[in-house]
Ligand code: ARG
Amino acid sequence: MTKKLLLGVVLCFMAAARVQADEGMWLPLLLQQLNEPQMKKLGMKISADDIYSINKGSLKDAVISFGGGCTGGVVSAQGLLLTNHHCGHGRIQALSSPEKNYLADGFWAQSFNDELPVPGLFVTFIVRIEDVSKAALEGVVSNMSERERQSIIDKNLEAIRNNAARESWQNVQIRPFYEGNQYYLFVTETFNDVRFVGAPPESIGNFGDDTDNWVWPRHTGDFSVFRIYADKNNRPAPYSADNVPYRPRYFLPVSLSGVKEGDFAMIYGFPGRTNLYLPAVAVDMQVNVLNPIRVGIRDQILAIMGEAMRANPEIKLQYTAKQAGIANAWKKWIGETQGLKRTNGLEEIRRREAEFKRRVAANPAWNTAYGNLLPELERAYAELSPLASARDYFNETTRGIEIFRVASFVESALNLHDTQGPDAAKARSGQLIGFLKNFYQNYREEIDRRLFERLMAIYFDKVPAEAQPEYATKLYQSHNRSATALTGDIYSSTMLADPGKALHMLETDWDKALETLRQDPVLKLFRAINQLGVEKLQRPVSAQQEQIAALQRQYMAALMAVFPERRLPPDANATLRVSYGQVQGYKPRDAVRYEPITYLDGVMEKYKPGDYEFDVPEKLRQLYANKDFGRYVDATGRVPVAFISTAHTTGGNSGSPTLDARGNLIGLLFDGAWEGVISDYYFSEEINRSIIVDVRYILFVMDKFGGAGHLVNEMKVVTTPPSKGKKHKA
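Requested model, single chain only, the form predicted alone:
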């Protein structure tokens, strides 16, 4: 390599490291090799071995996957854990009733005996991580078909699982990385006895609700408290009154010292999914074609639910979890579209692709191997885009109708009856009846009628005619193509919208009930729509995506080969990761700069009496008026509520412990700033910000508001001042 070329490579690496200083969600196993010097430069005072070790208790032993979709952190020697309020929300709702409404009123267990079992809730620890890429890819050669390749890999993975060293109560997971170019093994421990310990009322834990979701500045006390229980040998066990609080290998010290702008902040959790290496054509389709379809349909769903929730407190309790789940993705999709424009992200991705093409064209071997990849991807996405658009119209309309969920479960029972016989179906009767009992607890026919009317009109207007079944189109035409008339007829004749009737029939005469339900108008309509939608839309989209996945894997391998000087973080895939950055404000638009920390003062500024998003409990207002803050203040005498970091995060990171330079807990991640949510596809240090509830606000609410000082006393509270690294330019 010539000196001139070598200098160019070094300068390129330095530029990439500077621009992407905080980008990426990194495997803790590889921090020492890839990240530790950069983390030290940003201010970290501990070592990579303190973050991940299999030879001693380390930070990884205090980080859990909460319920399979969120993260949490263990904060005491007795298995106490903190996660977000929105992560525990559905569990808290299930434990609530009009008489004991833990969502509205909050809850604080005063002793172990008061802690409430949560059926179905589990938490998972990572015991160790291993690179098994060589064994996983053994026997794979470049000229194989995709089916041959995957068959060999599947056999290899099965052998790796069977031979992995683990205890009898531990499990093994193997996940692909870099689009299947690498594989890592995770040995895990899952605990199924997890109990609800405490949470503030929604007026604190969900303060700001939809209006503030994905928005900075934020003032939400988004936390809840649970405890892990184990058997007397400290091993996972099903719920039992004989179980005892779990004794972790390590738990997180909790810092009262807080943060200042420029401080190092590390986030440890289980991020769900990113797609950082998609070509520009794919990002353009996702953000500018598909997102507007989904947003437009959910606009209407949320309007119907929101109107009913505001008018009736009982409906609000029933629909709050459903509404939050729909709104979360809806608002993120809006932010992605805006963020892509704000950052000129597509132009930057295209610039990187131009550099890729330049390097490939200059190298004959690369040109032979990689020269056609981007044109092939562009062709494949051009074919996918109209199919995916139609698929999304089909998915969003049919999934938004609640009674179709019931029809889907009934259809499964009928399919089992028809393929495996009446006995096989009857063996699953308890599952269907249990689902229906839970479903009907939070179902209102009057709301579902409005959803059906609105969404069926969209379905018949937007889904391609060839994907609409003849049964449905004739039914629609027989009602003069009036969604209103169709709705009235369907809901007046279905049994599935009548909880008492459907359940009574299934519980008293299962076989007769199935045959009766087979002719139900909702079921007949759903089966016709769903079967053709799967055949004409979902399957063709899946087939096209399989072709794209093979091309994307090759493109990922090409990027790693063509840009050897770059540290390319692996995409998130719900495995344990570390991301890091600094506490830093940002400029969302011209002449506006956001400070990095919010305070209790801001809660009071947003206070709107009686408003379900911005009401403030009287006790919290009284504590504020009296300045009764205890030790949970910063140097200015104010109670911090939340702060932001440049660390790269995504869905699944909710509840992730946020740690200072010495590994002490300083907060829980709960959101991302709207301007930067495009970071699932394109990371911009300029505007990407992760939002974290300050642990001092958590402790203040627990102790001074909730009267649960005994939980604070259970933690190891420290006051070591955080260390600062070199401050980013803002």
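Form predicted alone done; form predicted in complex with the named molecule now:
Below you will find a single chain and nothing else.
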């Protein structure tokens, strides 16, 4: 009995120690204090100071936030940068035309002059990070109302921002950490002249498409190449033909040596959002209640779009981007729900809560301060759950109906007209017409009708009665509650479903068109539904979430006090972070083990001639047949394509430089393995894996496939000495 107990204790301890190995996306300026020993134990050969320093060029000077939602890495003295293909996708599409289809055919600038300006694209460097928690929370005391607290903090932040030392071309951002218990300041430099340099065709850059999305083993060459331009003083400047390639403080050497199982691998980037400190009740709601609601609705949307796309290649082209966006989150949510079950994550979170309660109960001061937190959180989430479910039914159904997007464009013009006058609305007419033109390019009435019919039926069935406006329910009644009848009627009378008609009206007589559209049945229906949905669902959900945020902040503070021995990583919040771990295979299910590295051979195994997901360009097949691999091979003579690391990452990390033990670039993160995507809520080292495209595949495709060897020559390509037979433990 005692032996068993002891074993249990030891196992628990080991489990805790293992989790600490790789969980978390850490602040670069705290690595020395919190992570360096662990990173060295995992194999890192450089120091925290090489990763983040304000006194010398360090790795952080080569990591950029790309376009606001992705990450990229600088790889040359002339501002060349690498990010994912899926991060550049929208821009590459916008630069393309039927004659110059860079998505289908790829693109390689042969000289600076060929590089294409990308309007609206920007990249941001982090110059300096500072802990400003003390000044931010000055004057805040525990018994003040949330509103008072926030207004004091807002004033403090304003003062900190104004007093922060910065150059005239730099910006200052302050962000809350640990659910608002700490604040950090970021001095940033944003460049707005970023040009497109190159990308492989989609058949490499998006090989495997939706079928392989979130999946390991993977064979996608998910990269694209851009260059940052600056003014003559190397400072940010709007686009100008006179701008010159940016000279970075540091750029990443690129390693041809790769990694093998057990090697250290670190990921440097801008992860968007995690929720690692939710109580079990909240994770259960999010993953087991809300995810299935959204997934169920998107199942319907994807089935309708998919059927039409398979039947008609023209529709396939029009709907591919929309469909990819809907499917990306859909597939992740399914993975989260399955992963939570498989990892027994809820039970583990409940075990942690039980331990929290035990420690709190044993300490009178903690008991007074923290004793009520979990029960209060449980109550608050119990109240949120039905509201959030209803809100999700509302959001997912109404956002899935395409003609409601048109209605919301028109509504914004009408609102402008009604609040600021006809001239104000007219001043925006060009913008609205532009929006609509873009939108209608990828719009098919026959698909939208089916979406409307299916989604409105769900809306009337599932959205609570008090959030359904009388206008809509009466209309539905008058069609005998038949979505088919309602759809037929609406689409035969609206002017918005016919692109030609709607645009023509707006372009010929804007004022008259607005007045006519005010009476359009789709507009009237959308207005009524949207107004009540915001009022009865979205606002109450936000209000409840505000209360919850205050509780989560106190709970976070309590966790830090009660578990001083645990290093708790801050949740991701789209700021610069370091994740680290090792290259490791995993067991996705019973009796199956995945290897951690894929090869070009695997691309050929998946090759399906003519298939829209798995076709392989002829040139690549030739290179493969001729074994024309150049120096981009591993010790076995094969071209590596992708590998996985135990490092903890999430959406926003896409394009993140992945670095070896010496800080050389070995790849770009582009995805997470499906079995482990629950890691936004619950990290399990057994199953969490980040997916990285090997930099040797990137160089191989550029040089051998794309004929852009000059770009490879621009980089600092290195090889690292083999690790002298020293074995890495798996």
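Positions refer to the first chain, counted from 1. These figures come from a predicted structure and were not determined experimentally. For the two forms, the rigid core is made up of the largest set of C-alpha atoms that agree within 1.5 Å on superposition.
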Given a core-based superposition, decide whether the C-alpha of residue 513 shifts by 2 Å or more between the two forms. yes
With both forms fitted on the core, give yes or no for whether the Cα of residue 501 moves by 2 angstroms or more between the two forms. yes
Rigid core superposed, CA of residue 306 - does it shift 2 Å or more between the two forms? yes
Taking the rigid core as fixed, quantify in angstrom how much the C-alpha of residue 426 shifts between the two forms. 3.4
